[in-house]
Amino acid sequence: MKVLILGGCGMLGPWVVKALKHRHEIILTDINPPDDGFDGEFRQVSADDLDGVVATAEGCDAIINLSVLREDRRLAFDVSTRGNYNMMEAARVHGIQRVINTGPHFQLVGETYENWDFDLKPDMPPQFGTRLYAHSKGLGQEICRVFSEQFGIYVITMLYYNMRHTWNWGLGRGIPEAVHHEDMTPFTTAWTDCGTAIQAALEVPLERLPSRCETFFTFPETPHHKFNSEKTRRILGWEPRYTLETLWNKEPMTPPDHLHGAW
């Protein structure tokens, strides 16, 4: 498939690149350019620009959105938003098919599910709370419900929790070195295995997905069972290679030469 990704510079997409890289045709997108060691098709283009967005997606069988700002209220909802808004009405423009849009596990489990909740489900009506960055990113994907509903286009939706480098689980948010339960979520995702949730859900026969807009979790499986990952197994046939057994015991692994390997 020839593939566009928007937001395909930030810590996302060189993990998603790996895994589609040998596979498929990528046109990747930024406002920034990639990192001297990605060798592929790249254009300078925001997600706000919706003339831009619409010109790059022609002649494409996807689109991947990975753009994300957070901070900046006005540009959280430019890109998180309005961005949402302008891939579907590309995909509507040129018939694309398959979007697959990405965001924090809370566009759809905030505060009032997340606080309280276990056995939570991709499936259950979205609440995602007043916070900036789940707000502006909960009303992308509801731009992208309506537009599924409107023009028939499949809308697969991931959402993530946390990432950590192989190498590295025990490492970060100032932390020196691996300190056991002070240091990380047990919802952490490799970022390895982040890329190969958006081959999967690239790759799903369309005929396999109960709707034209679905969601899935892309979290390891926990004891408590705090999240439901089922559907994604199932119906994505996913699975993450690094287990929640190999995130707690912080099995060590080489890093590569340098963060962003995955080019």
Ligand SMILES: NC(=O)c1ccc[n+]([C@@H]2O[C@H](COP(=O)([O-])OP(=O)(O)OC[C@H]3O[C@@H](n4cnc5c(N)ncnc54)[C@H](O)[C@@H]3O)[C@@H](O)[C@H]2O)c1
Given for the second form:
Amino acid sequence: MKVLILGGCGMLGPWVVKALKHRHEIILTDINPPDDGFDGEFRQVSADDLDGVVATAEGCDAIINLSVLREDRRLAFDVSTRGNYNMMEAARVHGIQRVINTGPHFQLVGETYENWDFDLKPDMPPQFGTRLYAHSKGLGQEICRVFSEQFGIYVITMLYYNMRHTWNWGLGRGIPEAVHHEDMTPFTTAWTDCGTAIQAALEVPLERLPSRCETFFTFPETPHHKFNSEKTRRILGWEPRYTLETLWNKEPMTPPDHLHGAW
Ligand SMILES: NC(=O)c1ccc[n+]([C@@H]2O[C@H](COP(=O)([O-])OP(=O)(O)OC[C@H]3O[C@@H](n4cnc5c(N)ncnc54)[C@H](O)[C@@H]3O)[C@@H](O)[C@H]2O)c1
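Could you switch over to the form predicted in complex with this ligand, since the one displayed so far is the form predicted alone?
Full assembly next; the chain just shown is listed first.
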């Protein structure tokens, strides 16, 4: 497939490119250029630029949105809410059938669920809580749903808790380098598994999806089943390579997974 990636030069982008590059044709876009080592096609496109997103999406079979901006709340809505509108409009204009959206778990299951409940499922009615970041993302997801319903576009939303392995990218906290050996939550997903989850969403036959708008959790299974990722395994066939136990014990990544974000 020919795939447009929005916001692909952040923490997740290289892992998605790594999972897809030998199987699909990628147009990588972002407002910032990729790090050294990326040798594919890159275009500077802002997710909040409707004309730019529509023009770049021409001829694509799928769009993957990895763009996010957390710090500045006004820009957050431009990127995460308006950006999703632009992505869906581009899909509509060009008849692109498959869109993959990403975000944090709390754009669906915010504090009201997370603080109190177990066995949270991705088909629950959204309640994204009161944080502005969650609202910018949750409203973006709602835009996807409405476009999907109106124009029959398949939207697959992949939700993450946090992404780490034996290191955490310090990005967004003013630390340009990876921070090693930080502890993680039980809901952490290893970098490489974050990338293969997007691959699974891109390659799942559309007729396997129960509806045109589906949301999936992408966490390794935990013994207490706080979040239930069963649907992700059953429908997308995604199995994380790294489990809670291996992540908790900081089992080293094996090549080729060990390279920190190498494209
Ligand atoms: N990193 C995590 O632990 C984590 C956890 C949960 C969910 N997520 C989700 O995963 C996805 C990817 O996140 P990430 O961790 O790679 O984020 P990131 O901040 O590392 O990368 C986001 C990218 O978006 C780009 N961007 C910002 N403004 C843009 C604009 N106007 N147009 C186009 N691109 C723009 C940035 O330049 C950056 O490259 C997001 O949807 C995020 O909500 C990430």
